[in-house]
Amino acid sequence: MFVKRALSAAEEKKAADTLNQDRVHTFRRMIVRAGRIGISGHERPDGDCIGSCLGLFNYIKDNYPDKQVEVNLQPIPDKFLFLKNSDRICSEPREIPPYDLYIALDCSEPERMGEFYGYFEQAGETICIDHHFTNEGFGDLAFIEPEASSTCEILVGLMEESRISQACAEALYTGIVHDTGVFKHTNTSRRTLEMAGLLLDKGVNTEMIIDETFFKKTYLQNQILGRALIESILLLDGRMIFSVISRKDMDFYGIDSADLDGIIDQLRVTEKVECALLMHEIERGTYKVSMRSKDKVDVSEIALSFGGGGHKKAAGCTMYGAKRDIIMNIAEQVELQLSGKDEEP
């Protein structure tokens, strides 16, 4: 009787590496054989979403200039307009023939592409590349790596290093910077730093990218930050903090959701706070909720229960109703998690 020998750890790793390389080659072949390629990220694009979309666009156009490539994405904040080909982003759906290949980036589920999801559905072939652990995988080919800091980090590993241009590297580096909080979040790994170092070798101006897209604030952004901090409130014996920005306040200052960057992170670093909550009113009775945590609260679990998603320490969702009810519903779940952690030996 034949008995199959169990693989050693080294043999299992070698087999996994071989399988992954096969998938990487498949990814590259799908790009080569496609004439028309579409790229989309999630709604309300952030740094990683924008960086991955433009990084991949630049990579394809640099190496396959005859291919027709389009990035379909909602309008991006002005601070990202320095990235090459940002002016070629298509922000309105059009009546167009199906793409040969459509690539979804940084989307935990296909519906997060919003109004561009139809392009993905109708495409001849599809690819999904993402780092959200809630992503169960979709498309003909999927690269889901929850241990990666960002979608941009995954893309660096899929591209041929020698064919990454400076423009491509700048976009990918921008995405890594934003999803790691300038390499300070716990999702920053050795591999993250190695991928970032590879991009720096392409001539990336790291000082400019970090200052201009991460730290720099307009006068109005500083005003709304100050107001949000002044009006913040502590709950759960100082272990949770929240602030709410009304639609009226946003209209008064003439700002939009992109101008709220950085507020939630400043709330999170408040002494003794384990979970921070920032709500801004989209319309009457509808709030976009952002959550950040330190070590003891899994905010992705809370966001998921309200139809959202994200990561263990950074997540969000859209909620409806009175702001007090929303805050209390979230606080109840935060308290349950904290009490469970406090009881652990």
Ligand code: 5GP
Contents of the next structure:
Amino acid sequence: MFVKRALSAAEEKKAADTLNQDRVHTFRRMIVRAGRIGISGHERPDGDCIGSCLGLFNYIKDNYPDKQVEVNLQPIPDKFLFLKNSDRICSEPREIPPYDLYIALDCSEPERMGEFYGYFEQAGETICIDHHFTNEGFGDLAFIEPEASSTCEILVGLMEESRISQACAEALYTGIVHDTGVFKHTNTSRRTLEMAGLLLDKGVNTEMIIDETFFKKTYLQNQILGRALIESILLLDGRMIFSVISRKDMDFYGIDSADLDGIIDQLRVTEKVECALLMHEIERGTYKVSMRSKDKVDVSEIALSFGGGGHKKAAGCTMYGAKRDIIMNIAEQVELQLSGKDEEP
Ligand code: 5GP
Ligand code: MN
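Could the form predicted together with the ligand be given as well, to go with the form predicted on its own?
Starting with the chain above, the whole complex follows.
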């Protein structure tokens, strides 16, 4: 009787590498054979979403100038407008023929493409590239790498190094900077830094990107940050903190969701806090919820239970109803997780 020999670890790694190389080649071939290519990220686009969309757009435009490529994405914050071809982003859904190829970036599920999901559904071929561990994989070809810091990091690995231009590198570097909190979060790995190093070699202006897109705040952004901190409240014996920004306050300051970047990170670093919660009212009774944790709470689990998603230490969802009820519902889950951890040896 023929007995199949178990593969050694080295053989297994070689087989996995070969499979991955095949998939990388398939990715490149799908781009080569498509005439019209569409790209989307998620709603309320953040740095990684914008960086990956524009990085891939520039890569295709630079190397295949004859292809028709479009990025369909909600409007992006002004601070990202320095990225090449950001002015070519299409934010209005239109009646258009199906794309040959549609690529979803940084979307943990197809619905996260919002009003552009229809383009993905109707496209001839589809690809999904993402790093959310809640992503179950969708599309004809999926690269889901939960250990990657960002979608931009995955994209660098899929591109041919010699074909990455400075403009493409700047977009991808921006995405990595944002999803790692400037190489600070625990999702920053050796590979993250190696990929960032590769992009640096393309002439990326790191200081400008980090200062202008990550740390810089307008006067109004600083004001709302101050308000959110002053009005924050501790719960669960100081292990949870929350702050709520009402529609009225946002209208008073004339700001939108993107102006709240960084507030949740400041709440999270409060001494003793394990879980931070920031809610802002999108419309009356509808709240966008952001959660961050240190070590003990898996906020993606909580976000998932309310129809959202994200990562263990950074997640979000949209919730409806009275703010007190929303906070109590979340606090209950945080408390449950913390009591479980407290009991661990
Ligand atoms: P943020 O709090 O910065 O909006 O989001 C933190 C993380 O959670 C990001 O990775 C983001 O993609 C994810 N996230 C935020 N809101 C939602 C949501 O409503 N649904 C899903 N699936 N993920 C979300
Ligand atoms: Mn991301």
